[in-house]
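Below, in structure tokens: the form predicted on its own, a single chain.
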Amino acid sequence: MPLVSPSIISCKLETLREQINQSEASSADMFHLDVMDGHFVPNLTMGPDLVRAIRMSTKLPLEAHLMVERPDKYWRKFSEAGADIFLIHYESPCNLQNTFKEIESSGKRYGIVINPDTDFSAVERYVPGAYIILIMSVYPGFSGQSFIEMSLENVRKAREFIDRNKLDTKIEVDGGINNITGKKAVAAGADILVSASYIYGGDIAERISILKKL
């Protein structure tokens, strides 16, 4: 049974707390926070203040997906706001190893993220010790994109690497996840499914239940 991480990006701000509460009551396992700076990706989303408001609405783990040019400069602000897990792109122009060490030293957890056109082999050295390897199944920036099938190959490679090395790292898939694509991701080896428009564009409880049964 996969874990489900609803992405807040598709919530309606006017009913944010209500939708978070509905998600939690429907057995969501954590919440996915898409942080975008308008530079690393062509979109602007939430800052620490919104994360702080989300933290006040739930006790579930919050994973901050930092789609920003310098996650090494900003993760602490999101940590102070209440985020628990920091997902940082391999493609980010920063010293990844140092950033991961700083996050771990703070008592928080980290994950490494790869875009659809980055092969899993590029990040193998970062996976041991990481809580999550997040494999993007769309190009980051906007919710509602179509699932990119070739991303499943990275999921399979990650599954084989993690199993062969007996690691505890979770494989998360993000982008275009619904009842059909989610099933493909789980079959390829995913442990966690991130979903935004699929969950919040329909009956929240029903959609989360469907994903958790894949």
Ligand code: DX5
Contents of the next structure:
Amino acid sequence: MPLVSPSIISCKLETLREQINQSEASSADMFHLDVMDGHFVPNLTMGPDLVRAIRMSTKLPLEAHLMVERPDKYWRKFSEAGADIFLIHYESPCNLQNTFKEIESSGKRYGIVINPDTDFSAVERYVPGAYIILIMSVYPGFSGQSFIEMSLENVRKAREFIDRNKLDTKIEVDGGINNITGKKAVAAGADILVSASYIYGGDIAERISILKKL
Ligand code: DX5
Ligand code: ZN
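Any chance you could show the form predicted together with D-xylitol-5-phosphate (DX5) after that form predicted on its own?
Below, the chain from earlier opens the complete complex, with every other chain and molecule after it.
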């Protein structure tokens, strides 16, 4: 049974707190915060102030998916705002190893993220020690895109690597997840499903419970 991490990118700001409370009451396991800077991806979303407000609305872990040009410069701001886990793209132009060390020594957790056109083998060396390997199943930037089936190959490779090396890194899949694609991701080895438009485009409780049973 997968864990479910609703992405609040599809919530309405006017009803954000209610949608968060409803998700938590419906057994969401954590929240996924899509941070975009208009440079690394062609879209702008939240800054630390919104994360601070979300922190006051829930006790669940908050994972910050940092789609920003320099995650090494900004993760601390989101940490101070209350985020617990920092998901950093392999494609980011920064020193990944140093950034991971800094996050770890601050007492927080990190994950490594790969885009659909990056092969899992590129990040193998970062997986031991990472709390999460996040496999993108869309090109980052927008919610509501279609699941890229080819990404399942990265999920299978990650599952094989983690099992063979007896690691406890969790495999998370993000982008275009619904009842059908989520099932394929879980069959390929996913531990955590991220979903925005599927969960918040319908009955929150029903959709979270469908994903949790895949
Ligand atoms: C894409 C984001 C995803 C996305 C999920 O850049 O990282 O978290 O918003 O949205 P859905 O579930 O609608 O594909
Ligand atoms: Zn995301």
